[in-house]
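Presented below, as structure tokens, is a lone chain in the form predicted alone.
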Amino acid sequence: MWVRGYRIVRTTCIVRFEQIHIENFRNHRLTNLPAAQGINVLVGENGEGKTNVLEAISFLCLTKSFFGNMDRHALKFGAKSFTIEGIARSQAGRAYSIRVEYSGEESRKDVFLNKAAVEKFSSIVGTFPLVVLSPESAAITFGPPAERRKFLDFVISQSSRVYLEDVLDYRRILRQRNKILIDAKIAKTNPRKLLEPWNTELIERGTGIVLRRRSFIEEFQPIILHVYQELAGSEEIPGLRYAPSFDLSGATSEKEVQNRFEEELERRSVEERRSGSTVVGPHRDELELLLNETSLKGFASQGQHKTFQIALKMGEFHYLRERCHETPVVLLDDVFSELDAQRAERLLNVVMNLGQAFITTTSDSWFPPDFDWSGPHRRFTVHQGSVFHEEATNIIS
């Protein structure tokens, strides 16, 4: 299917996890999850360890938690280390193994892909694309601009290694530049000479980020329109607008953007010295979310916010599948409980066509009574860090 020049592919999962092993992670002492190729539902009360399974999958795909917590916080109380291992297989039959080990005593994390040590963890990002929709996703539409920048970086970094490296370098440069500014503020000195080499690097890396974000919005707009209307109908028109920290109007080339960036840095140099921080750059960008050309944040209902969040994540799925040439794994954490029956049914219909998904819920009542759990879908119960397969007679963790 083509949506205004963008192809929405309806295929089965290209790479899917077959086995997931979790040891001494959060409240899981030892869990072995035989994952299905379609929907994997984890049912249990709050605090039993459902979300921990999704977080473990995040470590396999991103080498870290999607919550952004420090690794040591995931270590089971009293344990010295945790291990997460996944076995995945491509549609062509190629097997992958990914293993993450963390030592609390050494505060050391090691990652192995097909038993070979991974020196640069960022090289894993995008190998197993991941889409996460959780209650924390509400911050994308309700929260400050930093949350929407985080969304942009999360999606684009999985599809572009160059972008990810630019973001990591930019953050390093920004820290150094801010240190010079705050030191100069305290000492009441002029940091102009010290800033010059950092300005050059900031502009170079920042320009790459700004240009990629702008093109991403253009590519993503038709996808989000299609997905949103699939969820909510055609009466509401979603929109995205990129608002960088300096004026980009009329700037098309890399050199033009660099010049605009440099001019704005110079224009606001007094403000920077006064505040002791960098006030221009992609770390100050905004992604404006619109509904019928009106700001979502100021006027939309709770239901419209939730639909927009889901549409962003489902759009992310289609975008990554096209860009990474792999079908992302989808993690849905306690999402259906927040939806009315109609929206839950529509979301379920969408998820059924995605590929491999892991869903946590306190009740699976929103599934049809005759839903077939014996084929490509599986239902698990989670209780006190242990996982039970519904068709199994014995505990499997």
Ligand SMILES: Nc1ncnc2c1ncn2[C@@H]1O[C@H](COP(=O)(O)OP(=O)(O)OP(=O)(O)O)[C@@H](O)[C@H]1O
Second form
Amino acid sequence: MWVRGYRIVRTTCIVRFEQIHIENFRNHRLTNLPAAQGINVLVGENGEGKTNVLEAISFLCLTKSFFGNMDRHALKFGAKSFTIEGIARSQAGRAYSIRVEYSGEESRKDVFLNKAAVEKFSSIVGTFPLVVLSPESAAITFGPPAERRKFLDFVISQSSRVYLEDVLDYRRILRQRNKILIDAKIAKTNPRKLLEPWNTELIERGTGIVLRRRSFIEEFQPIILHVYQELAGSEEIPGLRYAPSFDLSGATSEKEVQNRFEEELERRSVEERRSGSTVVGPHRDELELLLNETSLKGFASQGQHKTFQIALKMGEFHYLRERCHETPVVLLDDVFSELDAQRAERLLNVVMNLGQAFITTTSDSWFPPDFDWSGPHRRFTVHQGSVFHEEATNIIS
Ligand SMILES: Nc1ncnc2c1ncn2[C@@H]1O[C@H](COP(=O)(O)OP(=O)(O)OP(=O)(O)O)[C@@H](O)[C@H]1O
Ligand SMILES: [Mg+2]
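Form predicted together with the ligand, following the form predicted alone:
Everything in the complex follows now, all chains and molecules, and the chain you saw is the first one.
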């Protein structure tokens, strides 16, 4: 059932963090954050450690940094290990604990869900779905196709374990295949025989990825339309168009897509031998972003880009909530300071209805002066790697 563009989900479960404990992570020596159920605003000057708190939350949800940084970079200078722990509770009252430990000496990371060691980290991705909007999100609309593929992979992986496994496998196969191609190019040999077994795997995994990307984009289109218009309040119509690396038109079944992939691989075999790399496959896909049927790139204003980025992320929230039956945690890093007053107000209204959010800002002047901080929303200040709850009299860390 759809209401105002969103499908009403009856089985969605809301898991919210109640406590976040951060030790020796970036500039945080010991931080305890008693998180509120709704909006958690982290206010502080530049370089105080606000984004670091969000990055710590991303370790709890994704087992790694949303920046894609190496774990050891997050280790506090001079410390031997870091620990991040989150205590969460579902609406039904079920308690969860998630703990990430990293040892610098051993370069070893351990993850514990409800005190049990997690063998395969990818298995818990999606347990606490996450939506992140940060200055880096600008790359989704401004950057090269790889940024949009990253967006697709990030969203779909959190809602489909099979997709995540396909992507990880595909990357491995691609590396092997590219190695054969580059070796053959250097040695001036024909790699055809060596490539054969890898082609089969590439096509199989790649087809899974292509099919899921295609259906995701179809499902995502009405969501993005609604969110964009809610934010922009205008006649602008956003659109998404999938541009795969080989022609998919008319191919509906898995077998048909596999055949197309195989034909294109064959057709471009000379080109890939010349370049020493695989030139066909989902690693060459593009997701075109449109506004009123025109490409966003080279045409849209800064404000339209920004609105599109926010709409993609808010759309991601609604999509994940529906698919994972969990309400994602929302992280907004430095988003409000860049918006004009009207857009900031609209975004705040949208975010207040989302669930739990963590928002960093250097100034909270965009909040209405009479905003009620005593209910489900809390304001913290961050200073030199310590977090203080403003309304509480005691220091938290
Ligand atoms: N591994 C580390 N160990 C100790 N301190 C670190 C480490 N990595 C980063 N820092 C420190 O963390 C601080 C930056 O924190 P963060 O990015 O969270 O700031 P911020 O409050 O978000 O600032 P801004 O408003 O500029 O975005 C810097 O002072 C930096 O030196
Ligand atoms: Mg920051």
